[in-house]
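Next up: a single chain in structure tokens, the form predicted alone.
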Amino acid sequence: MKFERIKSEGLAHLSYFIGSEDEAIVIDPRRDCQVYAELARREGMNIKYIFETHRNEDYIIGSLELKKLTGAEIYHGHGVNFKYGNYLNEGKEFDFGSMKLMALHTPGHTDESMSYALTDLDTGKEPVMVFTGDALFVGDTGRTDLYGPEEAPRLAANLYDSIFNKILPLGDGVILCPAHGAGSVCGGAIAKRDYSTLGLERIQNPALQKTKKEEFIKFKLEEQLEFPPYFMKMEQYNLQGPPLLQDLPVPKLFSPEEFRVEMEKGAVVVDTRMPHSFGGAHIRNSYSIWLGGVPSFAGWLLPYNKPILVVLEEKEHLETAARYLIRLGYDNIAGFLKGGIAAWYMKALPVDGFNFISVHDLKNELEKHEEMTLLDVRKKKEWAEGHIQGAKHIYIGELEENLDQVPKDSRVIVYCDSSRRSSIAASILKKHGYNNVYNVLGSMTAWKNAGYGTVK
């Protein structure tokens, strides 16, 4: 048995290449997918299947671009009325090399929902792995929100169901296969660990502690998570099936003035250079993503119908930017900026910057009643736990559409847990000409770190 878990990272996506003797099958391909055909020709499989675990919301699926690569078939459950690949029942099997693979309807996440329960039978009749896309995570359980509040009881008590009735009867030994690791926006508190099997989820796992169906729902409905509005874009190239790429695009490279035409032409930038640099000096409107938050943040600032420019804070930085916006359907890059941010102001172009605080002046300042809008752009459960006394909340993905709550002729001071976020929310302000705006450096961390307090 040839057994790969590729990690996509910033989106915490897991995908999986199974193979056996000659054969192989891969779970919920990303759409940059040559890492599984090159796997299959190191190992001189083929690849026989592509599954599906549902229509993902968070990165568009790389089905249709491996298929097109390996010719494999592809398999998902019935709920949605899916524009390419097959249609799965409970109890259907596949079998490659001495494998089997035995699908499984868990609707609870969404309704086409399914797992895939890895048997090996040159070991055993019983399972050894199960693929739960988002159904269980280590820690956690899938998000039972995405069709509203009227459907999310209904979603809450299938999702029981099919881990309790499902799932977990398949044995304590089995390995846990998740679609997402730590930091998806698929799930609140998904564990750092990346391993586990579901003895461990069934005892260490605090939504499985609720044993009780009704004590479930009511669990997974007093959760709080954000809803990025570029669900509903992935949702739309997942049903139809994306564009196909073949592969990465190949960026252009401005020059200072051919990027000043683009931007009056339209495009929008995106600066993934680390806060502290973007503070310093950066294009005037542009938005502040570091490179690592670009998965989790991009959908939630950048269009998909005008082109993008990218600075960023090292050349070799380029081919990972570019996958972090093509796993989210950013097909729209026109080009990065050449020689970076230094070239940009050597040519004596228009620069921006902002001003950092420590939380000790913080502090002084607070106690001295000093004039300010103290700002908190964290999630809402990040607030519920603790905050700044005198701060107003607003999280940074929903800033832009509520500006009208931040006074613009008032000093405006913002924080996350580390000065990334905060760096996202202060380019925002500026770009919608707050002139007086400071991001607190080291923010929620470095404040708890000198000893300050909170309040809930």
Second form
Number of protein chains: 4
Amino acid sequence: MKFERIKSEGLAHLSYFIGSEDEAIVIDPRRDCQVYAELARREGMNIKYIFETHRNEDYIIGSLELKKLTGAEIYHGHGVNFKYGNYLNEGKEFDFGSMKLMALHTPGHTDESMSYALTDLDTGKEPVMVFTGDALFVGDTGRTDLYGPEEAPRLAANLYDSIFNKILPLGDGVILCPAHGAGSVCGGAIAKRDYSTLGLERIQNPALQKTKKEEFIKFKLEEQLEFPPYFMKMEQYNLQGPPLLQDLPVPKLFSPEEFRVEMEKGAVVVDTRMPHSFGGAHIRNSYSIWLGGVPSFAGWLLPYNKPILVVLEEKEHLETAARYLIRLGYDNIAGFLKGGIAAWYMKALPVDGFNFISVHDLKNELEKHEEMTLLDVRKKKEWAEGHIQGAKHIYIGELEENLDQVPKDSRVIVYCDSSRRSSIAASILKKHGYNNVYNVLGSMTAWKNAGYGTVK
Amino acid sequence: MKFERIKSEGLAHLSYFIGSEDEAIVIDPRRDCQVYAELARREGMNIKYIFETHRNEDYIIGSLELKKLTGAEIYHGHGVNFKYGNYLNEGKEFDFGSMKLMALHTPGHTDESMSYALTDLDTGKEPVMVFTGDALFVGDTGRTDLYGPEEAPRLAANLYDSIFNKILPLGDGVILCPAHGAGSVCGGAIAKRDYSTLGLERIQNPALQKTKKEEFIKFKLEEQLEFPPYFMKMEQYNLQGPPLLQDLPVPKLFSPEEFRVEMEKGAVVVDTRMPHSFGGAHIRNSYSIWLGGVPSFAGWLLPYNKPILVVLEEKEHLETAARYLIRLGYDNIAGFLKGGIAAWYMKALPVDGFNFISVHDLKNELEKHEEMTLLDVRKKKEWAEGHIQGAKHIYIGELEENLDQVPKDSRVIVYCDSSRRSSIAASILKKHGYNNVYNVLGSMTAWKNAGYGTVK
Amino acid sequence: MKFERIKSEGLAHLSYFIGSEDEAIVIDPRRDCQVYAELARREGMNIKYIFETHRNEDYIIGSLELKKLTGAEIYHGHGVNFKYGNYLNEGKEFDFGSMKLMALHTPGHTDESMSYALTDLDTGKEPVMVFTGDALFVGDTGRTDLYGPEEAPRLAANLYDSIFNKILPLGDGVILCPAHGAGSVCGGAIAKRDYSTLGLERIQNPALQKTKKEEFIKFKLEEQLEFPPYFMKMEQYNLQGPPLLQDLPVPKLFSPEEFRVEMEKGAVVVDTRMPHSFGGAHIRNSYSIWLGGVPSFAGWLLPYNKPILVVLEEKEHLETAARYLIRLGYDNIAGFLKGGIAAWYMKALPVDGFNFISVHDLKNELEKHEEMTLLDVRKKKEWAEGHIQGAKHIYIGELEENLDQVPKDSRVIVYCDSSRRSSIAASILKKHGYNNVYNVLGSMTAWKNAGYGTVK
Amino acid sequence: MKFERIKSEGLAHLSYFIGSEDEAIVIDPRRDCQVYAELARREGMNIKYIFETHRNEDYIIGSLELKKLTGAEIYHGHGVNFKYGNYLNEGKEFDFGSMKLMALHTPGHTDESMSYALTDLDTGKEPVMVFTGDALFVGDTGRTDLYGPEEAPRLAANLYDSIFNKILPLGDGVILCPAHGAGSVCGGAIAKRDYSTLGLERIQNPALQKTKKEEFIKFKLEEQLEFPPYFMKMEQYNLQGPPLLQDLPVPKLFSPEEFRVEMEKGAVVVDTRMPHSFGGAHIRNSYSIWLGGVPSFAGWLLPYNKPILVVLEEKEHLETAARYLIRLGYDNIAGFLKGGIAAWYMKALPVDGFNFISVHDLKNELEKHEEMTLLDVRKKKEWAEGHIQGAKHIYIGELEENLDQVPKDSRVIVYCDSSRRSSIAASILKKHGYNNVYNVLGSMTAWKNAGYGTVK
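Switching from the form predicted alone: structure of the form predicted in complex with a further copy of the same chain?
Next comes the full complex, this chain leading.
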């Protein structure tokens, strides 16, 4: 048996390749899907089936792409009007090698959500693994707020039934294979450990301690999760079948002058360097999204209808940046800046800097009651767990629409947990004409490490 | 959390790298241990501890080698007189990152065998994984015959206690991490699936269905496992601490003439090509052990006190062959044949061929009662499950000492399950002057696929 | 300046990537052209131009493929009716970075052949390199027989002019960059060294010692070079523009049974293992062409209108085999045998063996005047330089059409220089019903190494 | 024939692997010499000889290291008192495969300098390549100032004889293989093209246009080249034989707190990020040397007797940084900062920023006669070719000893050609208590691109 958990960083998306003898299946493939075809080739296996756990909202599914590459058949659940693939019913079984996969309808995250239980016929009839999609994670359960607040109680009730009446009864010894790990926007409290079992979750997963249905529903309804605007786009793509890629795009290299011309024609610039490097020197009007943050934040900020230009710290980052963007459906990458920011400033083109402030200086200024707008751009949940006294909260993803709450004439000091999201915020503010913006170096982490207090 | 299962092919040895935050541990490292150091470097972690589950008998442990590379501390169980590392007591705990590892004394396979239970402090107090060494495998349990038949009942009783009273009580949801997968000489029935849990083993593992102690002991005592002679060497090395390697050896390239000179001076030749290629043309007096079989069969045949020469199908196989040999302590690799067998025969040097016989022809000849010695060289267990009528059984590992049972003047036809072990047998026979030797192409697998019957 | 010589093994085809500052050109790209795009990406360069030296006859040019990938413009010489790209005139110049490339019309190998002289404007006005296509090689000159014997004198005269009046006058210090290295079917005597200059060729190249035009023409007309039938196909493709690939094909994996079905439906099998392995066991009716020989011999034997099936020694060879075949336009690869020949014989499917004979036994039999047809399948040139007394000569590429010259009822013993081409020959003979075929192990090389004599 | 030019970036050091049949030689190996052993293994060759062109002064030679790995013999010229290897005489010949290498004594750069002429016996008796060490480069000749101004005329005269009477007479068609490419500290005007011939140099190399001996000597004596202090260390090492490495060191990972402790105990910090990133945030008292500049500038600034700590932009840069440092003999790398600068500031540890000034603002301020010290830290040659009016010149390598020339109380604005060397300068000034330091973004390149004038 060949079992591979393929993790797409940033999205924290987990997909699975399972092979037995010379047949294999893939669960929830990502869009840049050569990885599965290569595994199959290396192992001497043919990919027979592709299973989707649900119509994903946070990334583009690679089923059609992988089908094109391998000829495998696609299956997904009933309930939404998929324009490709085959529908599944509860209980349908699939054989490959000496393995058997059985479909279970497990609604709650979405109505058409499926789980898949895997049996190893060589060792017994009991399932050995279960692929739960966004129903059950390690340490968390799938969000039930995607259809809006009115539908949430119904979805939470469905999820309760799916987990307690279908998934957990498979047995404590069953290995849990969810669709996301820590860091995903699809769950707020997923554990950092990707390896678990139903038995472990039954006793350790906080949500599963709510064994009474009403308690569970209440617990779910109290969750406060952000809803990035690109979700709508993903849902649409994953229903229709997204455009085929064939291969990773090869973005053009632009010289500084060419880059500038593209900008003037309306292209949007995203700079994937770290805050300290972006702060040192950057192109005016560019968004700062550090490379690792692109999967989570590009979908809040970048448009689908304008060309995207990229500034990189190292040209080796290009492939990663391109993968991250196309996984979110950004097929509109125009190109990247040849030679990076250094090439730009060596052409004497206009460069912006950035002010950093240390937590020590910030503390000092707060004590002296210096004038400032102190902006906390973390998630609601983080804010609720403790923030700096005097701060104002606007979540980074919602900042651009709430600029009226930030006075333009004052000094604005932004923080998050690390200075990375606050770098995004600072770049948004500067794009909108704020000229006196500071990013707090180390942000809340440094603040706490310095021993300074927070309020709730 | 970073978790990596490192599988050493052939030996089917499983070692583990577990990291949390910036600290990591390694369990049962192999001798060519750069793999762990590279993982640590890539993840930005320092390896803090090395744990051995027991004094291994089937490969050389890499603890000392890895300690030299990283400075990590070595731990192992009480009961044998280790010349390096630190002793452990039951219940001793180790912290790294947000993980905790606890030592459990689980004798049975050997007296000093330890298991290690891992707790993820981020999610709860119950253990999430257990590293069982050779106590409990997926689908099998550790052999209890290593101290000889007199000690076996005691060891089997100990193993029963270790499994039923210490390991299984950790909980059904605990992930099982054993020291071997299918194909290891340390277990006869290990499952092909490397992923399991205590709950799955409790209900699917054949040995664990013997829940009464006496039944379990009886079950263990009935096992018939081969005992390769190199085990003694491994035990000695793993007690004393094996010689340090520093890096993989770079074996010399010998021209055909130089190779011949080395042979004449007493070097032993092992040819790692597949049977069909070895059969086509090979150097007289060489052992045929296909590359993938080197970890299992070199230890039966190759000496530690004479230089070893290697013939490869592809020069790219050199590194694999060298790794396989040094994992068994064969530091006496002299070199390999430059240009392979083709270089040899292009020098007009003497070459032997090999006779193959198809299962159809064999069936035909058996029906006609043609004269032959039909030799089955599989394991006792395979023989017992069904063999060709009229065959004689000598296990491949014991053939060289039992040649008196094989008449030299008759035609000898050898089979195994696939033709690979029978190729070893044929090469042994030819080395000892048998001139009329045939290898059955496809052997028992082909025999059965052709629909021919077997007897028990 | 970035300069890369990309050698396609087997074809011994040399293509070139030359970059300066952020612009690059490619000369004579191969069909699997990702290599150039990756170089460009790694170096941060845009490929601006693609130059063809002539309409190649021995492989499929990758210009269109690379243009699709990069948008670069294609240029080639006048004189044949290309259906793509732009025509060039003598003297046309192209700038990229601080380099300049100038086109020179150098007919002789073909009428439209071009050479390209490269100047480094940073260091001076004199050319520093010249890309001569098939006009001038290291140690050899391009063949002039492609238009048939009537046109050969004219082409040889043209080549003389091109070399002596256009190329050599560029200067002794100019670095020579030809389109082929040793082993190409486009030249019979190309040196093993790929690095040379016009000055070195002027004094060391045998053809260039014929400084008088008539002598040179006479020398060229005496060349005896083989003309593989696939040349016609290549010329047609390279005129029209070959079909676009997008990426390497992913051939299907066939189980032995599926493979057999494909064979029965008319697919042609090519087995890329070495002679000793093929000889040990192979599928009846398969062609034996060792992997490294595929670029040179597939074009003699394999059809373009039937599916091709491949048997490999190692599954890692698949990519190489696929590349070799698609470079010759074999887009009809159906798939390969999963598990190789061992999977086949483990299914008890019919297998053929092969007889080898050592040079010592051959000598012996010849001395005893044993009955046999001794067949030499080497090139005319090799045969002329010395062969075994009593042998008959038929070039391997022409054997299939000349089987009437080989008596079917006698024993046939085949040799070449190494046993690889004779393995092809033996496989052809067996396909055509010859049952008593021997391949001479080590062939002429072993014969000479054994000290046995030859005749001319 | 196998020919590989191995370029060590930064040092722009060229070493060569030349193989023929199954024997190979290496010329001027670098210290991290696994690259040659791997080439040999891949090609199936044994390295027979190692040749040094001279006692190098700019990097540590890897001859002893490679000898240990492969057993090859080392050769170098007479004249200095080498503690290892064998001496060579003019005219000594070495055979390997079908190649011949002949030693030529070519003093001038140093007294014991050797060149090596390579003949391909397969194609003729004339040499085809020449390995000239630091005697003759593409576009330049070796420096003759290493023994001090008194010896320079004698060395220049020797070099004239070596080039004009020994090297050039080998023939215009001979391929030139020097020991350095553009960017080396061993030559001021080496061409960006690494590929040349004696014929091309004869007509294009500026120094070789001085065909009269006196002119040539005069030309050489006018050269102004910097002399980094680490040269002395290299000469000593390369005479004695440097300490053996075995393998690349694995530097320790330090947490920010551990890193700080090491600093307090006296370790020196080098930060290999780009100026814009270093400028954004860095650790007080660290040297800024961008990664690509380490080979050229570490030797000016870093001590051999204190531990070295490294800050990296990406942890993937570690290997490159380690290679660069050990090539200069910095075996005193203590470790690097885990998590980079972000980990540092998230611990609320003290961070310094940096002021950048654009060329436009600089121009403006100069026109307004604002008070400042404008410091040009480029080479004497660059300064002489044009600088900003009002600037003061101190070469970056000599800044630390000439701080008395820079007033501490004024604002200091530093420029080079790109902002990278000025970032080094700025970091030196800050280490020495200058608090008002600016780096000119884009420096002279931006200045010129902006159309601003220079003076000589």
